[in-house]
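Given as C-alpha cells, the chain that follows is alone and in the form predicted alone.
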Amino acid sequence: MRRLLWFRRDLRSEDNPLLCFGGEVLPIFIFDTNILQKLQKDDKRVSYIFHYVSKLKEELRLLGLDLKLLYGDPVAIIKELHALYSFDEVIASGDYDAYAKQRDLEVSHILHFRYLHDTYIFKHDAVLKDDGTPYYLFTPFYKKALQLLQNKNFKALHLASHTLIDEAYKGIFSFDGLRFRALAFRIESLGFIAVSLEFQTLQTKIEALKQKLQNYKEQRDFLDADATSHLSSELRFGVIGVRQLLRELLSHPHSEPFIRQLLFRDFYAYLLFHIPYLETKNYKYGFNGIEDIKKYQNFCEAKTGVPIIDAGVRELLSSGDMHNRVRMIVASFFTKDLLLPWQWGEAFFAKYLLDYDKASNVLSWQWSAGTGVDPQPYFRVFNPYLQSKKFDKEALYIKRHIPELQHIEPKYLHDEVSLFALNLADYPKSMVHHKEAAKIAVEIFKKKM
C-alpha cells in the first residue's frame, strides 16, 4: 500500500492518527499559495507554522521518515505527485470550512481520500438528537457530548511500520522538474519575513493549566489574571492533539469548565458543517450592518476612544492574540455600537489572530451580532464600560496596551460620562455614546425581525 500522508492541522508526531497507517509512505506539508497570497509578509502565523513544521520534520526523521515541504496549489501538487508515485490513497484530517471542503473534494477526484478524525473531539455526526438531526443549541449538545465522552477511548495511538518512498525508490523518483517546488528549508523561500515568537514546551503549558483549573471558571474572564490555557494556537494547528489534552485533564477534579470550552470549540465546527452558509450569512435577522469605511478604519487603528476596545485591538495587532472576554466585548461594540457588518469584523480577526479558526471565529461573531443560532435575541448588547469595570477593575489591561492612559484613574476609564469630560491630548474621544448607540441598534434589529 502506497500512501501520501498529508499533514495539515496536525503538526506533531505524538499521538497522530496519520502515522498509524503503514506501508510505503510519503509525508508532506503544503504551503498553500491560495492562502499565503492573501497574507501580509510578516504574518505571525507563517512563522508559527514554520517553527512547528521544522520541529515535525526533525521528529519524523527520528522515526526514519522525513517531511517534504512543498509550495503551491495543493490540488495541482497532489495530482502531479500521484502521477509520479501512483499512490493508493492520500490521508489527511478533515476540515469544515468552505475552502477546505472544496479543495478536498477536488483532491478526492484524483485519488482515494481517507479522511481522519483528529482536529476535534467528536465527528460532525457523532453528537445528534435521537431522531438523527443535529443540535442547534449548545446546552443539549453539551449534555449529550458529556455522556458520549464517558465512553470515548482516548488511549495513545501506536505508530505503524513505515517505509519512506523517497528512500525505497531513490534515483527513480525525483522532485526535480515538477511544476511546484520543493522548498529550501528557510521561511524566506515562501516570500515571508521571519517574526520573532516565544515558544514554551507543551508540557510546561499543560502543567501550568492544571494549576489554574481549580479557579478557571471564576478567573478566566478577568483580564489581570493569567487564568487561561494559552493553548488555542497549539490546538488550532494540532501541535497538541485534543485527545492528548483530554488524557491529561479528564481525571482532574476541576477540569469540567475547561472541557466545556473544548466542547464549545467542537460545537462551532459542528454547526459550520451542518449549516455551511453560516460562514458568510446570517442565520436570523435581515440586518447586515451598515458599511462605513471611516468607522471601520478608526476601529482597525484602535482609535475608537473606548479604552477596552482600543486596548483589545492593540493587543491583537502587536501579539496576534486577544483575551477571549475582550473578543466578545470588541465584537459586540463593532456590531452593535458601530453597526458595522459582522463579516468585516470576522475578516479583521482572521487577518491577525494567531489562533484563527474559521468555525470558532465566524460563530463567535454571529453570536455577538445576535444573528447566529443562539436563541438570545438581538437586544443582547455589551456595555464596554461596565465590562471593563468588572473584568479589568484597576485598568491594568487597558494601561498595558494604552500607555498614554497611565495617568488616568481607573474609575474614569470605566465611566463614559467621565471619559467624555476629559480633554486628553493623546487619546481620542469616543466615536459614539454607548447608551444611544445601543438603543439605535436594538431598534434597527427589531425592524429587521
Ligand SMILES: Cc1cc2nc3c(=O)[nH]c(=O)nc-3n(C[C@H](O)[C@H](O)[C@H](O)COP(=O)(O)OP(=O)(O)OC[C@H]3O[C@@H](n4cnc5c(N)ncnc54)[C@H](O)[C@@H]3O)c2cc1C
Contents of the next structure:
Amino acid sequence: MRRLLWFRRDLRSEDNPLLCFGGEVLPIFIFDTNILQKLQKDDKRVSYIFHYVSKLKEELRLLGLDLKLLYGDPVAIIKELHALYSFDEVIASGDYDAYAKQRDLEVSHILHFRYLHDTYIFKHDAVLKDDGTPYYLFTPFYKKALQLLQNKNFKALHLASHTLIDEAYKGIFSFDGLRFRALAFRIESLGFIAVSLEFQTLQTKIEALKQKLQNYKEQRDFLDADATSHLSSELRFGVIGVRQLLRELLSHPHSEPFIRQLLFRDFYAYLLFHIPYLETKNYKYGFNGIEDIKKYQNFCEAKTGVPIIDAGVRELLSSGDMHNRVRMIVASFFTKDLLLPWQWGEAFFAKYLLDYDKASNVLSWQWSAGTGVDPQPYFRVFNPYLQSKKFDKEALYIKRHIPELQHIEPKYLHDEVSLFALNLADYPKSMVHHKEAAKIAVEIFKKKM
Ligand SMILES: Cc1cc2nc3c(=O)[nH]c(=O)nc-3n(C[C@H](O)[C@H](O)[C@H](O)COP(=O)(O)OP(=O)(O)OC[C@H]3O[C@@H](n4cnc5c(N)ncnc54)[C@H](O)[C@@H]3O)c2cc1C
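Complement to the form predicted alone: the form predicted in complex with the ligand:
Now the complete complex, all chains and molecules, led by this one.
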C-alpha cells in the first residue's frame, strides 16, 4: 500500500493513529495558504505550529521517516502529489469545522480518504441517547460519557513499520515550478515573523497538573491561583493526544472535575458536528445583537472602563491567552452589556487565542450569549464587578494587566459606582452602567423568545 500521511491537528509521533498505518508512506504537513493569508504577520499560532512541526520532523526522523513541509492550497497539493505518486489513500485525523469538512470532501474526490478518530475522546456517534439520537444537554451527555469511559481502552497504540517513499525519483520537493514548493526551514519562508514563546515539556505540564488536581474544582476559577493545566493549545494542535492524557489521569483519585472539562471540549465538537449551522447562527432566540463599531472598537482596545474586562482583553492581546473565568465574564459583557453580536466577539477571540478552536470558541460564545443549544439562561447576566470581587479579590490580575490601576484600592475596582466617582485621569470611565445594561438585555431577550 502506498499512503499519504497527512498531519494536521495531531502534531506528535507518540500514540498517533496515523502512524499505525504502514507500507510505503509519505508524511506531510501543509501550511495552508487559505488559512495563513487571513492571519497577521506576527500571529503567535504560526510560531507555535512551526515549533511543533519542527519537533515532529525530528521525531519522525528517528522512525526513519521524514516530514515534508508544504505550502499552498491543500486540495491542489494533494492532487499534484497523487498525480506523481499514485497513492492508494490519504490518511488524516478528523477536523470538523465547515472549512475543514469542505476541504476534506474535495480531497476525497481525488483519492480514497481514510478518516481517523484522534482529536476527541469519543467519536461523534459514540455518546447517544437510547433512541440513537444525540444529546443536546451537557449533563446527560456527561453522565453517559462517564459510563462509557469506564470501558474504554486507552492503551498506547502500536506503530506500524514504514518505508519512506523515495521522493528523489521525482525530485518534487526541490521543484519550484509546481503550485506548491518545499520550504526552506524557516518561519520567514512563510512570510511570518518569529514570535518568541515559552514551551514547557509535556511531562512537566502533566506532572504539574497532577499536583493541581486535588484543588482543581475549587481553585480553577480564581484568576491568580494557577490551578489549571494550560494544555488547551497542546490539545488543540494534538501535541498531546487526549488518550495519552487520560491514560495519565484516569486512575488519579481527583481527576473527575478535570475530565469533565475535557468532556465539555468533546461535547462542543459533538454539537457542532450534529448541528453545523451553529458555527454562524443562533440555536435559540431571534436576537442577533446590535452592530455598533464604536462600542466594538473600545472593547478591542481594552477601553471599556470596566477593569476586569479590559484586563482580560489586554491579557489576550499580549499573551494569546485569557483565563477561562475571564473569557466567560468578557463574553457575557460583550453580548449582554454591550449588546454586540456574539459572532464579532467570536471573531475577536479567533484572531488572538493561541488555543483557538472553532467548536470550543463558537459554542462558548453561544453559551454566554444565551443563544446556544444548552446555554446560560438569558436572564443570568454576569455582574463583572461582583465577578472580579469574587475571583480576583485583591485585584492582582487586574493590576497585572492594567498597571495604570496599580495605586487604586481593590474595593474601588470591584464597585461600579465608587470607580465612576474616582474620575481617574489615565483610565476611562465605564462605557455602560452595568445594572441598567443588564436590565435592557433581559427585556430584549424576553421579547425575542
Ligand atoms: C467565550 C469562551 C471562548 C473559549 N474559546 C476557546 C477556544 O477557542 N479554545 C479552547 O480550547 N477553549 C476555549 N474556551 C474554553 C476554556 O476557556 C479554555 O479551554 C481554557 O481556558 C484553557 O485553559 P486550560 O488548558 O488551563 O484549561 P483546564 O481548566 O486545564 O481544562 C482542561 C482542558 O479542557 C478543555 N476545556 C476546559 N474548559 C473548557 C470549556 N469551557 N469548553 C471547552 N473546552 C474546555 C480545554 O481543552 C482545556 O485545556 C473558551 C471559553 C469561553 C468562555
